[in-house]
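This document starts with one chain, in the form predicted on its own, laid out as structure tokens.
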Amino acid sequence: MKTDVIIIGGGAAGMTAAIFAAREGRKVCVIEHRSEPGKKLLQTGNGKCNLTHENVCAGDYLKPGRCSWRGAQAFGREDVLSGVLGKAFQVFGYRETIIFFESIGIPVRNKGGYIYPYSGTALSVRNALWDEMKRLGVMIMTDTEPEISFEKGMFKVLTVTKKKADGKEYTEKKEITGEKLILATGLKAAPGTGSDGSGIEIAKGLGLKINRVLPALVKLKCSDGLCKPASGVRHICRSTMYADGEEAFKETGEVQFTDDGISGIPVFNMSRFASAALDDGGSVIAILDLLPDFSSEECYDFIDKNYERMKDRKLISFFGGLLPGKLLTAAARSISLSSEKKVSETGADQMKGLIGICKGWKLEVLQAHGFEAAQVCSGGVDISDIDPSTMEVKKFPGLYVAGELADVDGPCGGFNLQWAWTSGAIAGENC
């Protein structure tokens, strides 16, 4: 079978290449390995779908002086992200992408920043692609493996196909051919949804450099069990990531407190820079401000005041109107005092020492969880290989590249979907 373009991968970038391509009138043909596309796509924003970020720019992927430690620039490069990002949202950005969901009948809503879609269901955008491809024509092969070659400026997919019948499972096998091939196959983060690392194969067998690709946007694992107190608190904190000593992160938001580390936005995005440096060998401290809206002799001053009226209080209750009594308990079992011991019971300088404790709690972190708890993946494809005009493979006209598995990844927020709209998208349309 012959078509014009043919696309690896049924994801976000995936569907939004099939769309454009095939809105400019080229025979389109998507292959999906799961049994149906975006599946990953539903479980964006907890079901939600935070499609993008208001007003996203390429400074938002690797802000100066927030990202400063080694591990960026061992990432991103960042002049070189800068510039493909820069001319990639020139090209289709915030904007592009809210006029292009309106127009498969999916308006948006504005949360602080956050844009969804007003139907507050990720589902509702998967369906809304999905049917527009079918409308389209685009043919879509779910549940298929694909073999790609190369030969006399033709791509070739052979493609194996599970089948059932008569409630038997067999296989159909296809040879498919086109001018063009996207691929969007992501990495490998929540590799149960259809990125399970296939796409990296595929493209090394087609020459493509990858850069190395490690868990990003997941939770961290810290030493001695100092959080599982905690284990469920929800609280604002002032988190600072240190590699070999350097800070390389900060961000304050709320962090969640898990059996074994610490979760949460800012968690999130500070676990890529951890995951560099963890696995370059170097050592990482996670330092949390539990009350950042308070200077350490602030808290002094809440003690003098409210010690003599309050010394027969136990200190979960003394210090209960400024943090939960779980992450109070935890951080006080962290220098060895107990949460319920009496103020009177307890010296100055052992009230002063649980200040400082919550004031700058140092926790080491061992690692980052896994891919299959990872939202995105860092690493990929080479981006000073692809033009950011057209998603082309430099050096292989007719191969494209979008979505994750390009070297792009951002924080939280719906940055990284945009990318997958913006690179999608671009590829779809130019090729």
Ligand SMILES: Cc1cc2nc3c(=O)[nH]c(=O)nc-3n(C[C@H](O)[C@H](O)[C@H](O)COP(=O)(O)OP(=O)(O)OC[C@H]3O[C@@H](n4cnc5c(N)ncnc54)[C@H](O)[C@@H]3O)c2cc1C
Contents of the next structure:
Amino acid sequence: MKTDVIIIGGGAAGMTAAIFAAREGRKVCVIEHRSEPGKKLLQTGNGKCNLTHENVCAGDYLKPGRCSWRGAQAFGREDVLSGVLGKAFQVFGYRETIIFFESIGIPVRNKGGYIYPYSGTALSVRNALWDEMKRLGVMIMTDTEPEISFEKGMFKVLTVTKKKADGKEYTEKKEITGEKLILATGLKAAPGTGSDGSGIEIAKGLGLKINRVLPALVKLKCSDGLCKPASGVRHICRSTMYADGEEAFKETGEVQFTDDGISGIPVFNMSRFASAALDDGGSVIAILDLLPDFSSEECYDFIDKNYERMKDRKLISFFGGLLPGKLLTAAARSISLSSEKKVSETGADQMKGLIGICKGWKLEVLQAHGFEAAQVCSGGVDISDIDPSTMEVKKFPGLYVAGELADVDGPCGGFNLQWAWTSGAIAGENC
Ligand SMILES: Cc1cc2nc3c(=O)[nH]c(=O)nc-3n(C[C@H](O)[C@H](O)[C@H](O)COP(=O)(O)OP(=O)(O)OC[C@H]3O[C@@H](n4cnc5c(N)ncnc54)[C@H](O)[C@@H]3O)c2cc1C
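Which structure goes with the form predicted together with this ligand, now that we have seen the form predicted on its own?
What follows is the whole complex; the chain from before opens it.
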């Protein structure tokens, strides 16, 4: 079978690319190895799909802007990244994204800058993309594994599709040829949704340079057992990360404590840096200010003011208006202090020590969780090899890369999907 454009991967980027290519009058075939397109999309934003952010710009994806640490600069691609993203967002940025979603029946809702479908459901977004592909006559092959080669200016894809008839499973093989191929397979984050790393092998097979792939936007494992007593607590903290002693990242937001470490949006954002530093063999420390709205002096004043009246209380109750009990217990335990101790039996030094911990709880980050737990990956196809005005691979005319497979990752907040929409639309429109 001959088609104009073959798209490998029916995720956010692949579906967008298919729609834009088909709107240009191209005959499009999407090859997806899972049973339905957009499985990951269904999980985004806790099922609500944070589509984009109203202030999205190239700077959001860079690392040194938020980070002076050598590891981030060692990516050595910040100028390139900034150029690629700047150009790509000029072509298809926030405004174009909103117009696109309105065109497929998805008006949006702005929640403090974070953009969601008005329905509040990721399912509505996935289904709208799927329905638009069908309307435009895009051929969607699911449950299909591709094997790709390039001969005489044409991409040849041998497909093996799992099928069922009369309760029996069988496979069907086909050959599809096309002049243009868009790779939109994602990397390895949440592999259960389909991005199992096979796309990386396809890209390598076509001669593309792949930068180190690591989990990003993922929870972090910290110093043994320290966080366990606070497991389940969510608390606003100022989180600062140090890599090899240098400040690499800082953000205030809700940290979630887990059995083996920390999670939550600021931790996910931190993990983009921590993952690389740890992979380089560096040491990573997270310092949590559990009372970011108070200076140490204000905390001491709190103790002085309340000491006499509340000296018969336990520490957990004395500080109960400032910190969740489980969190105070965990922090106190790290200096071998029991939160059950009475205030009157706790010396001034210990009280000050406790404030010291609450204002700067030091956690050694041992490891980032793996790809299964990650929302995105850093790394992928080197973007200096891609023309951002078309998403075509410079040295391989006819071959395009879209979405997470390209080495672009951003923080939480709609930035990663925005890249999928942007790169997918540009690739689809220009292939
Ligand atoms: C739990 C979770 C929540 C998230 N929430 C948000 C959010 O709210 N906002 C946001 O901006 N980002 C969010 N993200 C990130 C966002 O989902 C990704 O950045 C985005 O899905 C990447 O799109 P993509 O199309 O490049 O890759 P994917 O969505 O991973 O799609 C790749 C597709 O290619 C298919 N595929 C892979 N290999 C092959 C192959 N060899 N042959 C055929 N098909 C193949 C896969 O099955 C998959 O369907 C979240 C991610 C997760 C896991």
